[in-house]
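Presented as structure tokens, the chain that follows is alone, the form predicted on its own.
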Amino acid sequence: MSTILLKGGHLIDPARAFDAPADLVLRDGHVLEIAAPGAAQTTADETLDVKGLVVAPGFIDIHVHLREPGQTHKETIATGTAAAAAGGFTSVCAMPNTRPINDSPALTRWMQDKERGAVVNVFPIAAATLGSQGEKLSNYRELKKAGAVALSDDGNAIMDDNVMREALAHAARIGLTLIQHAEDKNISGGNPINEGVMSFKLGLRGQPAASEWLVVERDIRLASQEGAHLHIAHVSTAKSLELVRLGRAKHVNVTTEVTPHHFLFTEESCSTYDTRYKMNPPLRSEADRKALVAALIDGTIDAIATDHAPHALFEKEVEFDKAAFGITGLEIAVAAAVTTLHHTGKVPLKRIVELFSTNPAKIVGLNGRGTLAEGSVADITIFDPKERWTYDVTKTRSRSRNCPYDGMQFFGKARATIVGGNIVFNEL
């Protein structure tokens, strides 16, 4: 493998509290040398001029739906990871709601096979219960051996208290994070929109915020009792954030993520029945959106994850209440964060890198990633925080186009993505 010199960039590595101009040398899939600008001692086979750009540890999306196996009309591992690379992600964690459900070591290994054509690292998240039915635990030990990095019944909260307690206890013993999609469907009804003024105006049944936060409240209590690591997926309500803060004050190991669409949009976006804005959890109120942004700033939220959920056009171009939940987002997540959080002066770029790399690596235990320390894996994200650009969904690398970002202008664009020392996306 060749030796690559990244020359002239601004290196940001929150894991080492490093935020300064530096040159970086990569060899044999790892970081070989970090040097002051122009002072690298290693002779390189290839030099990339990254002047004016941020060089960061590879970004990790811990919540992605790659749809393969079983739903390749929406996405494949190859197309989904190509979109991830274009968005600056070097790793994605694939949720288990494939067909069949990924609750077996065999399927976990299959998803990681080179024949799938992945462009970036794929780390499967396996089902916490068999068939994601919330009844009987899957084999956590064997799933971890097969490469699963976390457990989740994403899309189906584990509602039985005893099953959830057992899942948390067993996950803690095995050393895996349990990720919960916090939604009590007895309360939410699987309804298509947030319960509030907008749902009333549109004549649609809504999902009360309590359908989320009541599950969060219970799960934090159970995680405290079992000493487990609980991760709340795509948090969307202010009340849930309050409960996370209270849990941490009591030393509960609870982390959480937010999606770009939840800190960009509100339920008002649904006013014209545009199904591109239909997702689960639904877009909430402006007060909730502001609470999410505040939590990104103060550290309550640990990570930004896309919940990339591709769908075919025929699944979205129907009546609002019949349309599938979810939107794509791998190609705009970094830009959404830079635009909303950094260009408004709310957070430094170090915090952006922390949300996309340092913390996600910790949440799912990706040792050797989320940092650029010498000897770490050469997964690198290079982006221009100042570049202004317009998203064109017709140029997406994803197989699906169900997103509301088409035509939106952003600041911040991935310029190159390096995975294991190999350049997999390059717009330098």
Given for the second form:
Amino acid sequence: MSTILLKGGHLIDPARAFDAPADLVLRDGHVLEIAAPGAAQTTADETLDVKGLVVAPGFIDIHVHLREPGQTHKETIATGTAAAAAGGFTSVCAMPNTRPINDSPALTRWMQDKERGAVVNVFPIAAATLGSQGEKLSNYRELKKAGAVALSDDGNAIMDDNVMREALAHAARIGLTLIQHAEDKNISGGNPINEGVMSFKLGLRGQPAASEWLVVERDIRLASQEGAHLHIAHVSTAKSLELVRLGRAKHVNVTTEVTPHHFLFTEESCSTYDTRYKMNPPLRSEADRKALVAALIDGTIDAIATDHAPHALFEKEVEFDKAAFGITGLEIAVAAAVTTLHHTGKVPLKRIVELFSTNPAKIVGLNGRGTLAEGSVADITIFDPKERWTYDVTKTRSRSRNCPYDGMQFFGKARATIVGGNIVFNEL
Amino acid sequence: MKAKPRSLLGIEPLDSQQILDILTLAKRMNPARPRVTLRGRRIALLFYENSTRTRTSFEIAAKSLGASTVVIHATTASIEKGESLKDTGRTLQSIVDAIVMRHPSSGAPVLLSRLIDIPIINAGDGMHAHPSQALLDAFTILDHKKSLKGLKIVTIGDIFHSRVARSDAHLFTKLGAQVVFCGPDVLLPDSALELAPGLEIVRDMEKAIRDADVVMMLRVQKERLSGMQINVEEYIRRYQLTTTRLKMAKKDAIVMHPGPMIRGMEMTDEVADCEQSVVLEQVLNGVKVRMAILETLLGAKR
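Switch over from the form predicted on its own to the form predicted in complex with its partner chain, please.
Then the entire complex follows, led off by the chain already shown.
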């Protein structure tokens, strides 16, 4: 393997409280040396000029749907990870709601096989219950051995109190994080939009905020009792955030993620029945959106994750109540965060790196990642926080185009993505 | 003045002048005196939901203008086989000049209008909008009142499930009326207040109806309740329009109902048949107003 010198960049590694100009040397897939600008001791085979750019530990998206196996008309592991690389992600965690559901060690291994053609690291999240039916636990020990980094029945919350209690207890014993998609479908009705002013106006049945926070409340109590690590996927309501704060005050090990769309958009965006704004959880009120932004800043939210959910046009270009939930987001998440939080909100870039790399690595336990410490894996994200650009979904690397960010202007763009010392995306 | 609307998807996009233009044109319409303004035009009546009143009304209106019509039901072979709305619409577009559409999904006509290029007339979509009904309701009120400006119009009953209530509220407020919604929490969420400017919610029917010029009664849409709990006896006790309650409105108040009306539920027999009831006028006016809608959207430029 070759030696790469990243020269003239601004290094940000929140794990070691590093935030300064520095050169970085990568060798044999690992970080070899961090040096003051121009002072690197190692001779490199390849030098990349990254002047004016941020060099960060590789970004990790802990919530994506790669659709393979089973729904390759929407996405494949190859196309999804190509989109990830272009968006600045060096790792993605693949949710188990494939066809069949990934609840087995065999499938977990299959997803990581070289044959799939992944461009970035794929870390499977395995189903917490068999078939994500919420009844019988899957084999956590074997799934972990096969490479699963967390457990989740994403799309279906584990509703049965006792199954959830056992899942948390077992996950804690094995040392895996349990990720909950918090939605009580008895309350949400699977409805296509947030319950509120917009749902009434449009004549659509809504999902009350309570369908999320009631599950969050129960799960925090159970996680507390079982001493487990509970991670709440795509948190969307102010009330859920309050419950997380209360839980943390009692030292419960609960972490949270938010999607870019939940802190960029509100239910207002649904006003023309544009199904690109239909996702689950639904876009909420402006008060909720503001609470999410505040929580990103104060630390109640630990990570930004895309919930990248590709769908074919024929699954989206239908009546609003019949359209599939979800949007693609891998290529735009960094830009959305830099624009909203840094450019508009004046949040330091260090916090953004924490949200995309440092914390996600901790949440799913990726040792040697999420930091630029010498010896760590050479997964590097290089981005320009100032570049102004317009997203054009017709140029997407994803197989799907269900993306409301099309045509939107952003500040901040991934310029190069290095995975294990290999440059997999390069716009330098 | 804005250009003529190409489609009629709802009341919200219209301004008051466009509304008044349609109502003025409707005065000149009479199904007993057919016109030929739409001769040679083909109109598809695409009905994904059963409807007698609205479908018949549009069909007579179209024919009274000389247009030819074809009725397509959801049970039609291709739709039953799973054809998408997009493909059904595109197929129809190549053989007709306009689509009058009824659909159980809110927003379905908005979607179709984005996908095809011929005018679409929304004949009711889910719980969202029923613009032709709102126009005929306004027309009926104007038969009895000089103008909508300053009128107190109270809508009582199952507002949550009612596309008529939503479209009426948009239209009446655009023409300067004061609209009051009245109903139980479960059928009238507080979020309804933001629907149109100046709306009011009054939960107590006797307060709501006081000094009203127009009383619009709505049916409880049992088929749409989907798990909501309604105690029928309590509903009748609190929200049924009785002769006593009607007396609290203005002396010359009119009673309206978009139909179908359930006697003994939202109103008593006596009220349904009283002199103040204009329910049957609404039906006749429906044809006139729909003639005006079709001529406005499809007729030669005047």
